[in-house]
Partner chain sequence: MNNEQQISILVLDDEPVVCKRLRPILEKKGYAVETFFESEEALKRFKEKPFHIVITDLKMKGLDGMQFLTAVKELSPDTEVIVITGFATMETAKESFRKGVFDFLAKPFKLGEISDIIQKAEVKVRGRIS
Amino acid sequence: MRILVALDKNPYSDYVVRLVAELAGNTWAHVTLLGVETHVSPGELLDSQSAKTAGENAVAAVLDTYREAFLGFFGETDSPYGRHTSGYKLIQEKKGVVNLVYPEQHERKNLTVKCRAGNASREILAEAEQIEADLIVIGCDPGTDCKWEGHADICGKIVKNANCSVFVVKEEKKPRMIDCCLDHDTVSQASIELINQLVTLYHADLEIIGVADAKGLKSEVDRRMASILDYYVSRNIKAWVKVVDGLSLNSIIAQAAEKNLVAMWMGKESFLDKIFSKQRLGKLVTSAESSVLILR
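Atomic model of the given sequence only [the form predicted on its own]:
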């Protein structure tokens, strides 16, 4: 599993780092910590990140502290990500992309730290494509502001345009319930396992929502949902299935997003993709009171 973590200088990013560390501790994922410098040109990025010119407000310096916080979750001897005892070097990968390179650590799993310069949503999506990320995790202001680095449209653009799963984290409090739309028979096993990880991480109950028409659930979807339910129950997860009609799905999701973590399968051939346009999906992320996970 490859996780891209988009980080800025705001307090919610501290929580996101700790959350991803817990998730990585269970999955041993390859992790990339990414900051985006939106106020300098790509050609100026390397110089702008040096301590002499930018002080402690440089994105690179902030990312270094997040890396330490991430590594602090693991013990000194059992960390798959290694540790470092001295500072980093700034190495330009290409124009507008700078890596923080640390001394050799004998790591078993990759922990990469880098900065990009430019439009935030575009650079985050570009990095996700480059590393073939399975999941983008990004925090934002709680409630309906959903601002990242002071901009309200970043998370919505990422959710609408990413080719991988996106987890928008809006609050520190742990949800007691995950409402998950996994109603299609093509839902990926990776998505099912990611839900399992989050249920375990949050110690939450799980409600699996299926969408039916006037004739009820299609037989293949019914069988798939039954197998998904068995998967979770066999892992001692408190889970159940709730079947709703398509016309009421919007209101049900909106209501769930006020207090629970909402997860939606939006992969290829997803039935939900026909109900939630890209614009509506972006609006859901912005308006939700709680965190939202879009699965692909």
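Could the form predicted together with the partner chain be given as well, to go with the form predicted on its own?
FYI, this one's just the chain on its own, none of its partners or other molecules.
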């Protein structure tokens, strides 16, 4: 499993790091901590991140503190990410991409820290593609337009355009249930596996929510829900089912998200993709008060 963690200097990134550390503690995933320097050109990135010129405010320096926090979650002996070494060198991977390279850590799994220069959403998506991420985790403030380092709607843009699942983290909470909304029958194995990891992480129940249109629940959605339910029943995992009218999905999500984690299966066949269109989906994610998981 490969997790890309997009971080900025806002406080929500602190609990994004904590959440990913917990998830990585279970899954021993390869983790990439990524920061994006939006105010410098790719050619100037390496120089701009030097501690001598930029000091503690450089994205690289901030990423270094996040790395410390991440590794702090693990004991010295049990960490799949090796010893807590400090002091990094900035090594340019290519123009506009700089790696923070630490002394030999003897790690079983990779913890990569890197900084990119450019447009935040574009760079995050490019990194996700490069590392073949299974999940992008990104934080933002609840109920706002997802201002991320001064740029609006970064999360919405990532959610709309990512090829993998995206977890938009808005608050630190332990959901008692994961509500997975489904309106089509193409559900990837990877998305089910990701839910399984989150169910395990949170010790949460699972609720499969079928989204109905004006004519009711489509038979293919009904069948898919049945097969997902079968999958969980055969693994002794408690899974509930429910139906929601697509038109009231927004308010239902707001209601469910108070205590639960809302996840949505998006796909080419998804009616959610249509009812939210790309803009509306982004808006739903950015305006939600709670964390949202978009499954692909």
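Residue numbers count along the first chain shown, from 1. We call the rigid core the largest set of C-alpha positions that still match within 1.5 Å between the two forms. All values derive from a computational prediction rather than experimental measurement.
Asker: When the rigid core is used for the superposition, does Pro175 move between these two forms (threshold: C-alpha shift of 2 Å or more)?
Answerer: After core superposition, the C-alpha of Pro175 moves 2 Å or more between these two forms.
Asker: When the rigid core is used for the superposition, does Ala257 move between these two forms (threshold: C-alpha shift of 2 Å or more)?
Answerer: It does shift by 2 Å or more.
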